[in-house]
Amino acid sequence: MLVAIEGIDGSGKSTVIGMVADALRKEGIGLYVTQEPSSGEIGQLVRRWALQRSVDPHVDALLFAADRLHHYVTEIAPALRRGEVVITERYLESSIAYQGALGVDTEWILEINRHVPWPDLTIVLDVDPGEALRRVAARGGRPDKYEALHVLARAREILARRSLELGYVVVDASREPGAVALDVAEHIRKKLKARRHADA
């Protein structure tokens, strides 16, 4: 099972799926860990350039796309092979999300990447885009191109009308990481419940 978690830049992806990982294996679930840009060449070529230049959108598009093609083939599929539950934080929907709010069309992102397969959960955090700026400015560092205000209120306007379109789970993430950890968890283990019982 592919699960994603998406959500804007200071949602709380990494904290969050850290903490759900821990509950899960302790649970004795078959956990792969995993993130975009991806730690292969395409996706270290993605955190150096895409990430920081001002290029063309559709030319980050790109990048994320053969990035996650690459991702997919390496690293996601084979765990899913092994049949392990394959938690990603970021997948197709941050793409759409924040190529989506800099002018790219969403139907050219989504043939882009028709290659690599919708996940079977996809989860949202959701937090408002200045609460999200201030845990980023909190983490130190250099910012990248995509943490700014206008940005991160355009990607959270469409990661929300996809939600609602597509019926992806929106967990409230401005609560503290343990609340939202719980959440998450919980909707994990439901779908792997029904899939287990569709399997039956």
Ligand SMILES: Nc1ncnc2c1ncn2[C@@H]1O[C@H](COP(=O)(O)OP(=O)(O)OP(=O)(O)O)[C@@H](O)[C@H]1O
Contents of the next structure:
Amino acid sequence: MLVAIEGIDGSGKSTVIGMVADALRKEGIGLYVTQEPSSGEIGQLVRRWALQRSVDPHVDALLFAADRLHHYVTEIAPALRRGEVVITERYLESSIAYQGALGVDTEWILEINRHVPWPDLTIVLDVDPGEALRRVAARGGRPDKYEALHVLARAREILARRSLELGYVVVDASREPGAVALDVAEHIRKKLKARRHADA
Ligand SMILES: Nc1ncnc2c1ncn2[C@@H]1O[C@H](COP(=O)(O)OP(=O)(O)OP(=O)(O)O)[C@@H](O)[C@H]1O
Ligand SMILES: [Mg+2]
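Having seen the form predicted on its own, I'd like the form predicted in complex with the ligand now, please.
Below, the chain from earlier opens the complete complex, with every other chain and molecule after it.
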């Protein structure tokens, strides 16, 4: 089962995934936790290049799509074949929201991502962009070009609209991390149970 955790920068994805992974592993669930941009070579190029320099968001979309397909083939698919639950921090919806926020159209992003499967479950951590940026600033480090208030506001809007259209789970991420993690873990358990039930 493939679970994508989406949400704007500073929505708490890494924090919450860490807590959720601890809880689910204690319950004996085999997990593979990963993220995009990936740790592979294309992912490193994305971090170094697309996230810092400003060229054209279509170029970014192509790089993110290349990284995603490589990530899927080399890491996600093998983990799924081993029967593990894969949790990825960011996936397809991040491209639609972020490159979308800079004007790239959704249909084209879907087209260039055609060779990766949809996640079985998409969970969106929703938080106000002002609060998200305060968290990112407190975390330290140099902000990347997507970490601007108007970009995050637009990305949040796109995520919210698509969640409504496509039935993604939206979790209120303005609360303390423990409460957010409890909700996220519960949605993953529920989906796992439903799938086991369907297989039986
Ligand atoms: N629910 C929360 N309430 C307050 N602070 C939080 C919460 N969740 C995370 N934080 C803090 O906010 C900062 C950003 O969190 P985190 O790195 O988990 O976000 P992220 O969504 O993974 O961001 P990115 O998209 O940049 O990877 C961290 O310093 C973290 O400790
Ligand atoms: Mg993170």
